[in-house]
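The data below hold one chain only, encoded as C-alpha cells and taken in the form predicted on its own.
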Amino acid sequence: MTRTKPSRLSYLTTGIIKENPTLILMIGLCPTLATTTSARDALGMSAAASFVLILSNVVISLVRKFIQPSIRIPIFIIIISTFVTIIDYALQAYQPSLYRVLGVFVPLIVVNCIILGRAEAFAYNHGVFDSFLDGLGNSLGFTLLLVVMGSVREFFAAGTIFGKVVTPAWYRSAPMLFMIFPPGAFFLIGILKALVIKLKLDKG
C-alpha cells in the first residue's frame, strides 16, 4: 500500500489548526504567556519569533546536506542564534519601546522549543519552499494565538484593544486587572483549549 505524500498547502495551514504549535501541541508557552498583556506586545512578540522561524527553516533546508547528523543541533542553535541576534538589534533601534516591553524574551527566542522543533522535525529533512512554508503556517498560528490573547487580556483589563478604546467609561474605571497577571493567562489559554478540546469532540 502506497502512502500518499502531504500537499503543499497541507504544510501551511497544518501548523495554523490542526497542530498549532502553541494551543494544540502545547510548546513554546513562555513567551505565549508573558508577552500576551496587550494586542500590540503580543504582536510585536509574534513578529520577532516569525522572522527567526521562517527564516532558519530556510536557511537549514539550504545547508542540510552539508550537516552531519551528530552536530546537526549545535548548527541549528548557530543559525537560529544569527537571527534572534538580527531581530534584537533591529527592535532595539526601530521599537526600542516595544524591546523594553518584550525584554528578555526576544533573546529567548534562540531555545524556543517551536523554532528548534521545526528545524529538527521538518527543515532538515524538507526542501527549501516546503521549509518555508512550514515556517509560515507555524508563525501564522503561533500569531494567531498570541494576538487573541493579547486582545483579550488587554480588553478585560484595560478596556482597549491595540490601545484603542472599546468599552464605556464605567467598565475603565473598574477593569478586571486580574486578566493583565500571569493567572489570567493560565486561565484563557486553558478556556481555549478547553474550546478546541470541545470542537474535536463534536466533529469526532
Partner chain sequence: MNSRTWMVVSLLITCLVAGFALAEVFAMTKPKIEQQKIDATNSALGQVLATAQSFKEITKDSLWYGLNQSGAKTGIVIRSARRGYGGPVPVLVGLDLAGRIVGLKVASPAEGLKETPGLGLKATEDWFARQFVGLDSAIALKQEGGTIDAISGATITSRAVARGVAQAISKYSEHLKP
Second form
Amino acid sequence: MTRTKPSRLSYLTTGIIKENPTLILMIGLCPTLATTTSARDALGMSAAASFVLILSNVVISLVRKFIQPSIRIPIFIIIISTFVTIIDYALQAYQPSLYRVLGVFVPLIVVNCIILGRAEAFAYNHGVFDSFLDGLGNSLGFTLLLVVMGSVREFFAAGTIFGKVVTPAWYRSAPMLFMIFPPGAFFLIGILKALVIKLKLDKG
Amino acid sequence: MNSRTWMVVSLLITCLVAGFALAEVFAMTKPKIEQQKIDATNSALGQVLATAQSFKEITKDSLWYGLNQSGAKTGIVIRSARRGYGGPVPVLVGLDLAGRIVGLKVASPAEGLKETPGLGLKATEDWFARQFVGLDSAIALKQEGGTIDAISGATITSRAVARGVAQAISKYSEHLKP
Amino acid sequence: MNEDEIKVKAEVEVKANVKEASSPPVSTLTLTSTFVVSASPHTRSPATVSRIMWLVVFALLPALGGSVWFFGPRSLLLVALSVASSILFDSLAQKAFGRKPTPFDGSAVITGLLLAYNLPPGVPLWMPIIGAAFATIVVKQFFGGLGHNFINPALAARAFLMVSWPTYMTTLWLKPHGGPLSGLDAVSAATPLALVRRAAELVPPDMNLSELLRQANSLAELKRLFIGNVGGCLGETSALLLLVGALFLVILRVVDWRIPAAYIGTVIVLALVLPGSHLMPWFHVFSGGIILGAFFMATDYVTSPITAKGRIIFGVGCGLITMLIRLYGGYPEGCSYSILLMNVATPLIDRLTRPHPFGALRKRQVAA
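Same protein, different condition: the form predicted on its own was shown, now please give the form predicted in complex with the partner chain.
Starting with the chain above, the whole complex follows.
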C-alpha cells in the first residue's frame, strides 16, 4: 500500500478544525482560558500568537537543514523568543491599551505549546511553503476558538461583542458575570469540547 | 567542520542573529514606547485636573503640578493607593489650589486594579467618583461618619478608595499654596 | 462442598455484576443503597432511590413552613419556581442526552428545594430558574446524571449565582416576621453573619463594641437564631425546624451522623480557639447555613466519601474551611464553598481511607 502525500490544501485545513490545536489536541490552553474575557482581547492574543507561529514555522523550516537534532530545541526556543520579544515591543509601542490587558501573556507565548509543537512536529521536517501553510492553518484554528470563546464570554458577562452592544439594557444592568471568571472559561471550553465530540460521533 | 564544532557555531550564529535583530527592534520602538507612557499619564492627569495645560512631575509617579499656559500652578494631582479586596486600589486625585477635589480617577483593571467584577470593579464607575468632587476634608464612607455612599456589596473597595483620597489630601496640603 | 460448586456460584455473581454495570440506573442504585443498609452492594428495587429522596424532601418540609412564616408567601413562590424548573430542566436535559427522563425520582426536587433554601428571600423571581437550569443541566446532566455529578448541584448553582449576581445574593435580605434582620434590636441593616467580621462597623452610635458583642452572645440572641426569626437565606434561618427534619433522617439512617457531627464539632472547636473569633460557638453553629449544609448538603451520597473515616475527614475539612472563610475571608458565609471544595476532594479522601481486605497484610507489615 502506498501512502499518498497529503495535499497542500490539507496542510492548511487540518489545523483549523480537524486537528484544531486547542480544541482537539488540547494544547495551548493557558492563553485560551486566560485571555478570552472579551472578544477584542482574544483577537489580540491570537493575532500576537499567530504572528509568532507563522514566522517561527517559516524560519525554522528555512534553516532546518543546518540544525543538528541534538540542539534543535534550544535553537527553536531562541527563534521563537526572538519573535515574541519583537511582538512584545511592537504592542507596547503601537497598541499600549491592548498590551496592558494581555500583560504577562505576551511573554508567555514563548512557551505556548502550539508554537513549539508545530516547530517540532511539522516545520523541522517540511518545506518552507508547507510550513507556512501549516502555521497559517493552526493560527486560524487557534484564532477561531479564541474569538468564539471571547465573544461568548463577553456576550454573557458584559452583554457586548467586540464592545458593541447586542443585548437590551435590562440584561446589561445585571449580566451573568460568571462567564468572565476562570470557572466560566473552564465550563465553556468543556461544553465546546463536548460539542466537537458529539459532531464527530454523529459523522461516524 | 566536524559535527561538534558545528553544533557550537550554529548555536552561536542563531544567538548573534537574534541578538542583533532584537537590538534593532528595541532601538526602533524605544522612543515610541516612552512617548506612549507619557501620553497615557498625561491623559489620565488631564482627566482629573482639567484646568491644567501641562503637568510637571514633582515626585515620581505620585505627585504632579498642573500648570496653565503661562506656567502658573493651577492645582496638583496626587496618586495614592490603599489596600482593597484584591490588592492596592490606585487612585488619581486632582486638587485645586484651595485643596478641594476637582477630579478623581480610580485606576481601571488595565492599569492594575484587581477588584471583583460586579462588586469592587464598580469603583471605576462615574457616579462613585463624582461623590468626592468638591470635598476638601472628612473623606469617609457614610457608615464611618462621612458622606460617601459605599458600593453595595463592596465596602472594602469603597473604603480603600475613600482612604486613598483622604491620605492624598492630608499628605500633600503644603504643595497647594500658589 | 466441592470446588466446582463454589466456582459456579462465583460465575453467577460475576454475571450479575456485569449486568448491573451495563445499565446505569441500576448501578447507581446499588451505590446508593450501600448507605442505607450496611450490607453488600447487591441489587435493590428501583423504589429505593426514590424512597430515600422523598424522605429527604419530607425532612426538608418543616424548614419550608418556617420560611413561609418568617419571610411570607414569597418564599413559597421561590421554592415552587425552583423545584418546578429543576424537574423541568432535569427531564429536558435527560431527553436531550438520550436518557430516560426521571422527573419523579425525587432528586431534582431535592436540588430545587436546596437551591431555593440557599437564596436570599428577596431575590428576583428569575434567579431560582436560572440557578435550577445551571444545577440540573450543567452540573448534573452534563456530567452523567444522578450519581455522576462531582459537586453538589444546588451548591454549585448557588456559587454560580453568587459570582454572577453578587449584589442580589448579598443584599436582598428580608426582615423576618417577629424580629430584626440581625436578631439584635440595635442592628437592623445586616444579617447575623455580618457580626462575625464587621461588628466594629455595625456598632450603633449610642453603644460600644463590647456592648454589641455582649448582646450578640446573649441568650435572647441564641433563642432567635435557634428558632429562626433572623435574616438569612430562605431555608437556613431556623435551626430548630431543620434539626427536626435532620433528626428524622439520622434516626432512619438515611444520613450518616459522622459528617454533620465532625462538621459542627470542628466549627465549635475553631470558634473557641481561633484568634479573631469574638462570638460564642453556638452563634457560629446556628447562624448562616451550617445546620442546613451539615445535615442536608454535606451528606449528599454522590459527592461525599463512602468510608467512615473519610466522612470524618470530610466533615472536619468542611468545618475548617467554613470557619477560615467566615473569620478571615472576603465572604461573610463560607458554608457553601467549604462543602464544594470538600466535594472536589472526595475521590482523594476515598482513596486514602480505602479499607483493607480482611486478613490482608499492610505495606509496612509486608516490608517487615
